[in-house]
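Next up: just one chain, as structure tokens, the form predicted alone.
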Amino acid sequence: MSQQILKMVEESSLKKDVTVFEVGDTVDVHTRILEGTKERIQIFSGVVIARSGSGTREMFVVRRIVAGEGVERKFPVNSPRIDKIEVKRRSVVRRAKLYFLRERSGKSVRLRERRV
């Protein structure tokens, strides 16, 4: 019974178009930024490492490089921030987690591009 009223309230919060995208893919992300009382949109654009949780809960890592440092943000998936998700690119993946791209650099770092 408790499942199923947990279920029912968090249908009431998850997002009704939520892009499809997957661990590999190049995205960017539009996120609202609160400066004060003004709002704006940024982006953060990078590639998906890693992707956990599900429902109101499910989470996705974004990692990009900024001048030649390695820069990481978690995201929620439902989160009323994100404005939308834009993907730029798929990659060719053969694993659920990317985590062994922190510790490359430079060509090393590339993914093979997924022909559609």
Given for the second form:
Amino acid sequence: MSQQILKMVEESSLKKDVTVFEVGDTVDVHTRILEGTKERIQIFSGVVIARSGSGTREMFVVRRIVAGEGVERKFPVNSPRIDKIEVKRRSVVRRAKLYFLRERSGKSVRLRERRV
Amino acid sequence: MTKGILGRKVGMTQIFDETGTAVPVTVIQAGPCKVLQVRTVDRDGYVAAQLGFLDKPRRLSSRSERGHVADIGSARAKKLVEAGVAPVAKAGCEPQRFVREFRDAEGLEVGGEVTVNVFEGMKSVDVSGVTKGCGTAGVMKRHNFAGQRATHGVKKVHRHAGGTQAGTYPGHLFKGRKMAGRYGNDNMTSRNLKVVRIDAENNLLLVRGAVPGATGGYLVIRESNKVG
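Can you switch from the form predicted alone and show the form predicted together with its partner chain instead?
Let's see the whole complex now, leading with the same chain.
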């Protein structure tokens, strides 16, 4: 019973149309950023290396290489600050968490593309 | 008037507010509560209202619990009526699982109902409950002691307290020394919790932060008396 009530409470914070994306996808995450009173959109693009949690607590991790340095950002899937998520490329992956990419650099970071 | 209600902890989750910030909330099933008794200055010397929360099956209730909420035609009540004493007002409802009294709760009548709407427009509340029982716990968990080092010659006392007293003078331990022992299962009040949302339709109250006790535990929710 209590789980059903929690689900009902969370429903109001869930987004209706979240883009379908999976681990291994290369995505552009458009985030709304408030600078003073002005709002602008920042794009963070990279590979989704993990998804975790459920309901409003569901998060995903995007990894990209900036100036030779690996950068990871964790976003809540249902955050209102995320304007949209664009899937640029899908790839073949055989595990749920791609943490092995952290140890790799250069050409070995590439993932095989999956044609849909 | 003190505003209060009884409730039950449903669990914790997080929701997004209008700025997009994730807010940690505890969901409380608050009410509806029945008014079982009203205390007045004339009769009892103080003003209060007794509220009951959640129906309890009659087969699990004692006769006194059933007689408290409704007229069950007891011999004593009959005798009193014959003697010309006005019968005590009863709520006329099912026996209640959780019954508590709220001081200075005016304007309520026996048999009436209190819903979560009493908190409408209220900024913060105090939530009381019974904390989770931890059994016998060491000083690190019970009193937030720092314990001892992992290395540098510390042997098998990594989670112990250090010294407990001085030497020959005073020669004994002062009362109240913090030591290991029973921890939890105490009454506790979380004060000044922000009201995040009131869902009157489903009798839900969402407050920011944690409240005492396990999921399903009973809670007393009052208007916060903390200023600022």
